[in-house]
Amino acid sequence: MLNKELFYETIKSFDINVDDSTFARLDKYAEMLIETNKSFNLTAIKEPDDVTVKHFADCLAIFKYIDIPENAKIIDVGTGAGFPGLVLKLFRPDIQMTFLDSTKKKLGFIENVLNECGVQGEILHLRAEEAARLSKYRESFDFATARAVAALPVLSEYCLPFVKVGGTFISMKSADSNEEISEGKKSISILGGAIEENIVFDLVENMPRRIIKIKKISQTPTKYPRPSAQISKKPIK
């Protein structure tokens, strides 16, 4: 289902190393996404070329930009149909992910690629906000990830508190996200974090992408996260 070719032609200047399992582990995940996606809206991108670039190669992309060790702990918040965290435990099966998603069926689906593809990762079915105050959960992560969520000021309340101290917030954005970046910058400071790095780059010609890199510096306060409706109608600002 992949476009092989491309797929290549695209992470080429990611200095990784995609062998022929990996590539077949992430061949069948996009195989089980299209075909599911027939019956359950999982993804607006559908041709297999599109697939290739604006999923697969725009996830692993994290790699180029952020040193991910051996055996790290990540959390995958609003997995959705698994992007980012999915193709980054396919790629790297030693990484310790957990997908969290409100969604019981994404995450049905996620646990049928896994299992699929033979690989292992904790399926969580539990909304942010809620998880984050469970003590499993809280603070006990290397990083967390998030693809195009919600607004930066919204989605660090949801992801910065499953943070440890020194950990890492990957935050995957359009390149077009200045203003909330901007807007974002108070809350970050709030819930414990600071933007370590912007960075913008091409996928391709003409396909700007963006990852913000923003470090845990300081414990969450307890207060936060709040219930959701709080969280979306008064971002911290």
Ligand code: SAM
Second form
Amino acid sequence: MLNKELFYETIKSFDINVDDSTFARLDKYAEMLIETNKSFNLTAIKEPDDVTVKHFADCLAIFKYIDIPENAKIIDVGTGAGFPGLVLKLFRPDIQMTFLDSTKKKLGFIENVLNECGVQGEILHLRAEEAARLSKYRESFDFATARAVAALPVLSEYCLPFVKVGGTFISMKSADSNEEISEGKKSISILGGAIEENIVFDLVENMPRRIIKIKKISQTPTKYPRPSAQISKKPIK
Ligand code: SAM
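Now show the form predicted together with the named molecule, given that the preceding structure was the form predicted alone.
Entire complex below, previous chain first.
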């Protein structure tokens, strides 16, 4: 369950309207997360107040900085227990969301939440670098999102191949990621992207976070993404 007061207080600067039924969906998700987490490790963030701020408000901050058009097609890469993808979807059910993760059990949890909330989404149990080589998924999304999955040079190889030219890769990072961003520039450029905006903001006082908006400006060369072992052994740097 969410801390309602803390939730509305934290998102008040986001300029978004979370009505009662939307709050009820998000609250259901939080309740299921906290309950399921007792028997299966979904997240290290367990306390309702932390879940409210560090998971739910953190993910909703995307709407403050990025305009997501109606019916946008989004893939959440390494979604885990559903962050940010499931928060975005429950707030904006018009979004066509694909939840991708290599861990099946976590996807099972997402499926349960979707069913419970009466919302639909595509569940994709594959590694990102495998899915991005399939024509059904390659360069077919308006947005790719990722939070806490890999460092930017590797993460870009996972995510940018999914994004259409003209689309955006949204990378959610901690604020102290300057070095990672410098290291990621070559990879982003080779994969057809360019950093459009690098936004650091305070989620709450003394809790700085970062959203990097990476525009897809040209097609990803067909040799990417490379097989998993090559990506991790020799990240593009
Ligand atoms: N994004 C969620 C969040 O912010 O809470 C989950 C973060 S968790 C630390 C990283 C997740 O990424 C795990 O669920 C893991 O299975 C998934 N993952 C890592 N590498 C992946 C890959 N190459 N393809 C698909 N999933 C991957």
